[in-house]
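Just one chain is shown here, as structure tokens, and it is the form predicted alone.
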Amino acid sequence: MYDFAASVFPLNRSLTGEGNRETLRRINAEIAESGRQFTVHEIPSGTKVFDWTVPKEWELREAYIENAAGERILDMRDNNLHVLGYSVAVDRVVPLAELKQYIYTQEDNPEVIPYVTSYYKERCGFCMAKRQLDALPDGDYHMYIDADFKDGSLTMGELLIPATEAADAGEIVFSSYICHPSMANNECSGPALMTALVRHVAALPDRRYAYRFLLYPETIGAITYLSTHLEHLQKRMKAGFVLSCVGDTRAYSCTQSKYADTLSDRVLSGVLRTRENVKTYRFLEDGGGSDERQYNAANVNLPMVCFCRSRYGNFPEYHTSADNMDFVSPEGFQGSFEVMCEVIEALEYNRHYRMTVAGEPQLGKRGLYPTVSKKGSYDALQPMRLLIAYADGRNDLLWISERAETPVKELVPVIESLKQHGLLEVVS
């Protein structure tokens, strides 16, 4: 996952454009051995999507600033964050005082290049470290951006892995976005984790659920997808997870759904309960949010939460050049992958179970009970005892897990053992 994130890190992505298409091509190459591929959809510019309109396609070819000696003091080839996202073209020589009107910096960190966009209002601009801007001498500077807007399309990827059971239990949705230029945690990490999850789900021998994977530009992409799939998702979607900022090691974070009462909330909080340094954020806390905003919006109301390591907006590297491949790590990716694999396992096993015998079963004759009784010899049996006690058809596995203070992953082998001995059945 880390290596794949590094491979797509240099691509210049935005709401639209070739960088997004190339990212999806590389994702499809990465998952080719799974036998699955993302279907790529192109939605034409000008398409009405709910209250929004698909924007024109932005094509950026070159951008730089030169001093009076013709030396480039800024070049997008060094870092594509140097250009204001969706900037219009410019070719002008201006004095330093005027140049500063077109430069964006990160005031609280003079060493980094900020990520700044102007998607829905035309302007031109550059981004640079405040330290560099403050050091520029008086003189004339040549601002040059070669970019244009055209009637093109918004690119999105969709992959559905069906359930293996004929009467499936509905759909689980994973989404991430492909619209940020070179930032590792707040862009490359989500699609990288998704490639690993596609391979993982495709390899599962049994699937109660169908799994839908979605990649698109943040906000406008989710709105565009929902505008044509809302009725289907309202009928079929049982849980959903936005994957964002999942490559660092500082924390585990969950941004709840609007009412924090969905299956998604329950399963993710249950899995994260066993981790250290876990942070839970209310819906729209801090005034922000990723695509869970669109899935929880009025008249949409889908069960979507957001999973992060350090949450977007809550780490100092966020939306700056400091969010690079040194900030994320293989260990960070591995932790996120394990969380999502546990989420998938918990969803697949989350049924209402019922014991097939009245009273406590005799476990000893089935080899499930110690033959020597002494202090401490029954401690390992506590998860089984708790499962047996609460498996009366009334409670689902997530409820039992919380009540027993035992992770679902530790109850799964107990379930399989009891089923193997004919002691446990699924309640329809």
Second form
Amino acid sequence: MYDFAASVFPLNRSLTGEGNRETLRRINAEIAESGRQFTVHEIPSGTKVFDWTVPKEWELREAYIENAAGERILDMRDNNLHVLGYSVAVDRVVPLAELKQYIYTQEDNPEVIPYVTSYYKERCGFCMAKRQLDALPDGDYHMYIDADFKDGSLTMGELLIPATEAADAGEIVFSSYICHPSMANNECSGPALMTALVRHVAALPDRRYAYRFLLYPETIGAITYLSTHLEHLQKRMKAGFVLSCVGDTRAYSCTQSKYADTLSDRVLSGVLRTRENVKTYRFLEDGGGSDERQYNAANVNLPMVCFCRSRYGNFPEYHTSADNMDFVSPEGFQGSFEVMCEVIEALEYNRHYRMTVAGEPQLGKRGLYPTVSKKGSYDALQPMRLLIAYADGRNDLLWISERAETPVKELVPVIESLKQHGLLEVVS
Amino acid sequence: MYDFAASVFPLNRSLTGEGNRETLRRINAEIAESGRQFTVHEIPSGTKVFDWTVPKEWELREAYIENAAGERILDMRDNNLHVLGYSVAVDRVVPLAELKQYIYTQEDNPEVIPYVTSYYKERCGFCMAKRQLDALPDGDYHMYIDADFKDGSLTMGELLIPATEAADAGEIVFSSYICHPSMANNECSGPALMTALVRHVAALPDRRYAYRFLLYPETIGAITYLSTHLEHLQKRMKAGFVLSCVGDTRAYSCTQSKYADTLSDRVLSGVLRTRENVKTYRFLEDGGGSDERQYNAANVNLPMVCFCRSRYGNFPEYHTSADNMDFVSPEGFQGSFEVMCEVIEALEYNRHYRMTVAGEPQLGKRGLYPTVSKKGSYDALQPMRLLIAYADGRNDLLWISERAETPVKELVPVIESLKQHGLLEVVS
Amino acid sequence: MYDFAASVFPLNRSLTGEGNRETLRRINAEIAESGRQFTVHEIPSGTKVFDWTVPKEWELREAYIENAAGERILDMRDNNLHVLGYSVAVDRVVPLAELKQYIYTQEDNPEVIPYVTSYYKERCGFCMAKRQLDALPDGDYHMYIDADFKDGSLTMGELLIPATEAADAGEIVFSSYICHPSMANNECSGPALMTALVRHVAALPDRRYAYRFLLYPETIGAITYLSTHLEHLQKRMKAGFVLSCVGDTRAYSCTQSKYADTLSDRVLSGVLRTRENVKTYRFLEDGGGSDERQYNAANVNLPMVCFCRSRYGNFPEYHTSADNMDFVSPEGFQGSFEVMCEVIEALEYNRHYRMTVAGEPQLGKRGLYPTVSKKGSYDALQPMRLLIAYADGRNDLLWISERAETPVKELVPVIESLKQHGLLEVVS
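Mind sharing the form predicted in complex with another copy of the chain? What's above is the form predicted alone.
In what comes next, the whole complex appears, and the chain from above leads the way.
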């Protein structure tokens, strides 16, 4: 995952354009072995999507600033954060004072280049480390951006892995975005994790659920997708997870759905319960939200939460050039992958179970019970005991897991053992 | 409000009598400009009201104690708290030891005259500062009270300001009492606030609710009113507020309804949430309650809470001569008035709202969104974002206000703006 | 209770056998005056009970260990904990090293004999204080146990005291066990408390409920009983209490039912609310549970909680020879008895009440109210006021007791007084 993220890091993604298409091509290459491929949809500029309109496609070819001596003091080839996202073209020589009106810096950190965009109003501009800007001598500077906007399209990737049984239990949605240029955690990590999840899900021998993987630009992409799939998802989607900022190691974060009461909330909070440094954010808390906002919006109302390590907006490297490949790590990715694998296992096992016998079964005659009764003999039996007591058809497994203070992954072997002895059945 | 309270402070109110009638006359004079007037009802002594009977009318003409030298050591003209409420007449010369049996003092403060009554058992008595009593020399004293009880009536004031639309949303009730003699916070402040609220409500251009203002003696007055209006109120009353002790500045207090689950509880707690020094009392907590007790009684069950600054029974000046015009202040009244105006606004705006579009609306094209996206751009948008997300027809505005941690008064401009752009509608 | 517990302490109880029968005979003798007797049921070995089988009857005649000099270093006549429960016979001379394989000691306390059983796997063994074992010199030892297993029966005692009215409100179940040899708190205290409760219940002039008292060996006895009474209990049982470890004075403990939401939970927690050193355990928390486990098992689902002083598994003397008659005390028993009497009173009084008048009744004219109104006059009225307000037919008395922060036993005189004045009625 780390290596794949590094490989797509340099691409210049935005709401639209070639950077996005290239990212999707590399993702499909990465998952080729699984036999699954993202279908790529191109939605033409100008298409009405709910209350919005698909924007024109931005084509950025070159961008730099030169000083009076013709030296390039800034070049998008060094870092594509240097260009204001969706900047219009410019080709002017201006004195330093005027230049500064077009430069964005990070107020709270003079060393980093900030990530700034102006999607819906025409502007030109550059982003630069404050320290560099402050050091610029007076004089004339040549601002040059060669870019234009054309009727093109917005690019989305979609991959559905169906359930292994015809009468499935609905769909689980994973969504991430492809719209930020060179940032590691807040962009590349999500698609990278998704490639690993596609391989994992494709390899599962049994799937009660179908799994839908989605990649598009944040906000406008989600709105575009929802505008054509709303009815389908309202009928079929049972849980969903936006994957964003999943490559660092500082925390595990869950941003809840609008009412914090969906299957998505329950399963993710259950899996995170046993981990350390877990932060739970209420919907829209402290910084606006990622695409879970679109899924939870009024008249959409889909059960989407957002999974992060350090959450968007809540780490200092966020939306700056410091969110680079040094900030993320293989360990960070692996932790996220394990969380999502547990989420999938918990979803698949989350049934209403019922014991087939009245009262407690005699575990001893089945070799499931210590034969000598003395103090402490039974501590290891607690998960089984709790499962036996609460497998009364009234609760699902996530409820029992929470009540038993035992993660689902530790209940799974107990379920399998009880099933094998004919003691447990699924309530349909 | 402060001046009006001061003007009715000297009147000798009780369960019945001229003091109450004069208080109502002055209230009507105070609100004359509004074009609204309280209707005065006289309920004859002996009328059965639920389990109670309207008492005889108490007429107190003169009361004093003279020492052997003929000097008045106590006179009701100095302070009408000096007479035990509903005291019978007396005209006797007694030695000091016997006099003391008829004197009530405040155990925990030797400087103040306590307020004591004996409504339902015939007694005569005086109230005095303990320091004065302790200083009295031995000798004979002349106790004189000229009072009698006659078949008269209990006096109530009632004023209904109807909604501005024919199919209204029910009634909001404000109630206060006129039965305590010269006490400022625990009497005069309530009617004074009510005069300001009558003027405020009368001037509102739109009212979904009708507003009913009630003034009567505490307990027996509320019972008398309820005994003839119970069916009407059970059908029409949506929320209600007893106004008592609303003139000081030490705290804001809410005494909840019986189950703390009514619209009255929700709106008052919502408005108080952003204030400091707020105390919430459970129904009947710590001292018996005011008229919210009668509205919440079994087989009545009306949604009444009580609003105070320092709550009755919970400030040291309560029911003593220290509850005077120095204890209350214009600032205290103003704070209460603002709370009640916010309560009225919140009630009027408390609808179920729904967005007219699916998904988030594009705020940018309507000038409601920052055009440059960088860290911190969106903080000011949080109230709008939360409203947009939760305006899904499922919750009323009070719920959204609590969830958004934003008072209704700050959501009102957002609602008006979204309505103006055709993005928000009321769910009927 | 203490003396009775002491009298049955020496009997050698187990899952089955003469010790159990003799215990029941002595219990019946103890309650003879009440005119009630436990019916004794004998369930044959081999009977299928739910998923279990009634075991063979264990007959233990003699057990000792002698050293090479023929001195008895251990004898069951000294303490019947010395024999592994359900041990098979043995008659061998072995060296010390081999002897040790058959000896169980208490790891965390070298002074006490542990209580150990091997009900469902054939083993022979002895239990001994670790200090004694460590001091044994090398040499040969003669292990001797004269015991066998025969087709016998499992013994249960059952006593039903019917309600005093034909259309009763269902049944209250008390259960304890007879299966531990000489242990005081974790065995004898339960049956001893039960004898007192039988006498108490039999003497009640009015009983809305029938009371069912059950004595049987733990686990297998409860399963055996439930296997033949499940349908009856599911229809009739309204609350139930396992009585175990009720003779010490260190704490009061409640082990909740599976969902902590039954009448049993509510009434016991209500009674314990006013006591000190109360510990509440969730169902199956911290050590497996007593017979409440069987009543709460899946497909049984009966409302059983467990009442203890120091709870089984949570005191150091548990399941050792230190759980003797010095550990329990008359004060400990008396405290438990008072709790259970309050539980019974609360159950009998736990109705939905409603005031017969609208609004608050005029308490003064009935002598129920202070005639002088001054600060503090009304504090003693709070329980009556709260009862009057909440006796609106919506809540039962346990709810009101919790809301009023007043134990049921203090509300009972208020209820009786209001009933006497015709102010309160039961809602059917």
